[in-house]
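We begin with a single chain expressed as structure tokens, specifically the form predicted on its own.
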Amino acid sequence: MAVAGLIFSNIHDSSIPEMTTVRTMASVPFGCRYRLIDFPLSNMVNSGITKIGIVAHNNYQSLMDHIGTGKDWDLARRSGGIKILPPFITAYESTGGAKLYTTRLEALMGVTHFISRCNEEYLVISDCDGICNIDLSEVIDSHIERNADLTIVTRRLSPSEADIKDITAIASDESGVVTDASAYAKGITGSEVSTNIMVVNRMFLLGALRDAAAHGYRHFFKDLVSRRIGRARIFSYLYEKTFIHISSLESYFSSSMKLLDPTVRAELFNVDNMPIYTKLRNSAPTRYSAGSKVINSYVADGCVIEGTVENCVLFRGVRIGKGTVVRNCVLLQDTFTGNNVSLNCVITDKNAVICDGRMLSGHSSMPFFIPKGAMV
């Protein structure tokens, strides 16, 4: 089967500001070590998909950097490979008075020039800010058996999520059959809601691309799927495992928590055959000084250590001084803690600096947060 991927960077930064404003969604790092954009990235590569560009917007540097040639991702390749696909990729788009786009629907029309040049029948639509480990050769091979136009990966919602935003309900009859696509109503648990990863035939999107252009719509569910319920066939595929959505500070920290949790791990990382790749950095293996106390706690390699951190998630190179208590943490690369300080419920990001003898404590639904870069 030819299947080419495309994952969206930037269409949910304004969750997270606080971690946006550096960055693209697809750049924020989660998992000591991972950025969110490794997760998709990773699901494609290990289901065979090699051609993938990376719908971008704004504020991509680091996603570049990140990115670089592919090669961490097998994806430096002569043909197909890794794409970044800027705003106005073709000349016509950056003249009269073209903006950047607002919605799902709208990057895809900015992107059709790399759509109708793909040779592949089917594409692999996903975002960045849902975090998972799915077999999307499975979902392909159920979107071609049905002989779907458009399959949509969905999901059960937890009680712990009943007040998400910015979802999409899907409800579908016993055989899968998608019968509505609607804005999720809070409250409502054990809903199925998009996943926002898809699989789809190319034809179908580029037809449905240019209907959408021609008529002015805006919103992908709203204009390009409802639209097409009853007259296209459209299907949903039920994704049962650990799946996290971030969808603001306070879901990033919490998911950050949720990795805490050795069945969560498993199901994201220790699956077979399906590793989640990652830029690699070669640093040193964490130092644990005399005296250092470390419980329930997720580290990455390069950190120091010389005091006590119990339910936190360490990413490279964090230092953690003299006398130094922090719990229920998420400290970025390169933070730096001094001597006699204590922390709870604090999300750093990178390079921050903690003085010696400082006291910092949010709470599980509202995290303290520290800027890049900053000294406190």
Contents of the next structure:
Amino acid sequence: MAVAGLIFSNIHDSSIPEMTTVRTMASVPFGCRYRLIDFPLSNMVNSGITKIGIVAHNNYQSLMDHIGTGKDWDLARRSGGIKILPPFITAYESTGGAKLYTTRLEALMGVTHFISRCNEEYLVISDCDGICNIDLSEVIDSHIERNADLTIVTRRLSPSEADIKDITAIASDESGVVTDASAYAKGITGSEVSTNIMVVNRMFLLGALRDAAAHGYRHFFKDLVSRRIGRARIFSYLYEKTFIHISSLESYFSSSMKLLDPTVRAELFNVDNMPIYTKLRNSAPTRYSAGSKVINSYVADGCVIEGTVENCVLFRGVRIGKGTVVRNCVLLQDTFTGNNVSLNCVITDKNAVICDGRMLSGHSSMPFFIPKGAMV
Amino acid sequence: MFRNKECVAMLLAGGQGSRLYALTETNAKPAVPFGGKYRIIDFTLSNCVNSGIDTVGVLTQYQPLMLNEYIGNGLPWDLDRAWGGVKILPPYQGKNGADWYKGTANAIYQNLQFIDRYDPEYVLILSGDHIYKMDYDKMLDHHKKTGADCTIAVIDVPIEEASRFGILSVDDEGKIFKFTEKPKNPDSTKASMGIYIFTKKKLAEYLCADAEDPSSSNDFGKNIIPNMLAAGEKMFAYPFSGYWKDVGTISSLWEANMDLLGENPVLNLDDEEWRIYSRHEAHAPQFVGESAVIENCSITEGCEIFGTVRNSVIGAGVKIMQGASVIDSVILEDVVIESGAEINYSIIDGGSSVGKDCKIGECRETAKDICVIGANIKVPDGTVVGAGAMISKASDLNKEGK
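Since the structure above is the form predicted on its own, I would like to see how the form predicted in complex with the partner chain looks, so please show that one next.
Shown next: the complete complex, the earlier chain at its head.
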């Protein structure tokens, strides 16, 4: 069945401002060698989707650099492939204060031309703040089988996420028909929430977008979905495997640490026939020196480790100097630590430099963040 | 209409590499894995691209399946080009019959048509079985500056090893006046690296003449170079210094892998200026467990290490279980080493598994030779395989094992 994909690269940028001042949510690095968009992109490619639009908003230079022609996802195609959809503003409107979209619905309305020019019957829509390795073809099959207009993939919140904000609670009956979609509030709504991965009939979506434009609706769940509950065929699809939601710097840290759990790694990275693809960097293998000591860590290629590393996630090209001890840290690409450095619960952004002898520590509930290119 | 290419590279990749035994049982030598995530041919292909040469003919003959698949459309090396790029050139059937490539010169002779398609002025001849980083563009500059008909890259070798190589004698200006293939009493230490640049016209002339000569063994070192020298053509040596290793034997392949280790590796692949490209599978990052001990190792994507690993090079997707130990060894991709297994001074080829409590190879200090386990062999629990054993199929284990 012909399906196209649509990925929102910027929605939720504000949930992790430390890292998104220099990039989109989509291009936030995660898991040693990936960027968040690699997960929805790979999920789509693995379910046979070869035409994917990426809705951009601002700051998308890092995103374009990461995606390139799309060949690392086998999406450098003459027909289909990846299309980055930049925001559309005309010069004439600028005096009247032309605005970039602020909601999911406005973003969708901004790419109506892409949606209307697809000839696929279905669209899979996804955000970038959810990390999972989901077989979308199963969701699509269920969508078709139930003759649905819209299928929302849902998950159950874990107890540690009880206070989460900016997420939509989905209530549905035993046959999966959605009966309510509302802002999640602890203790008031149920704990089944939207992953913001959805399958939708393209013509249904186009009709709904026209209707939303005519009525001046602004919100996808509050307006477009809620007003159609009971009138359209809207279903939920509960996903029960590993799903990591990044909603803050603290959750970025704890999510990274979850990668040290074998079940999480198996369900994200070692699923048969469902690899996660990313931009290749052709780094050399990682070199562990004679005096190095590494345990319980997830390490990318291109690192040189001469010190001690415990419970860490190291990205490509990280250098750990002699006598340096790094515990419970997430060190992004090309972080350089000198000799006799001590780090605990620290997140460093790309190209950070920690000079000889520095000692830094955060706490797992409040990791210490060192911005891109900073020198300590 | 496309532009012509100034220089076309022809990469000889048809050799069997019989001295690599089990490793080339079903694989051509250039496709033998190296350094965890590379194959030998990655070095020459990357050198070409980094030197600005974008048209490379790869001449294949022996067991080409893996090599063909590996090279594919050339995408990993940026050699998927609209015009040029990498092309696989197997022997073919012509109007006057079919022939295998009879020698290195004959292989190029049979593909003169391919070279002519790009109308190049120069042809670079390479072999796919050396590990080195070299800027061919500098060599081409040298070739142009001297106005040579043929330029041969040379490297200084210790005099005691010189008899293993083609040895060149040159005058003060670098002009070659003598060439001897594997001399018994070498009078120079300048060894040919098997890298030649020819002015295309001259090359075609000598290849055609050589093809007419029934007594010729159609080889560059034995025929073309001596013939050109005898005829007084302008031939220059291009001196190269830097890392260069022929990995044609088990021990040299092992040594070259070990050259990646240490504080300042002799062979540095972590080089932004001269990247070595390779074809990647989408492996996850490497995971190092609580029980792991890693000292002086090179480890790559997809590995899961729970055991002890010392002085070793570990390929992609290898699993080393808790209680296993791997010392002074080269483990190729997707090998599984079960708990209690001890691997010493060995090379284990891709896809094999070593069962619990196996003893493979012997301690490097006492062992006389490297132990080799071929590809996709399941070594049963408790097997003992001695130093120097060459296991190319599971049934060899019964003979060797105790």
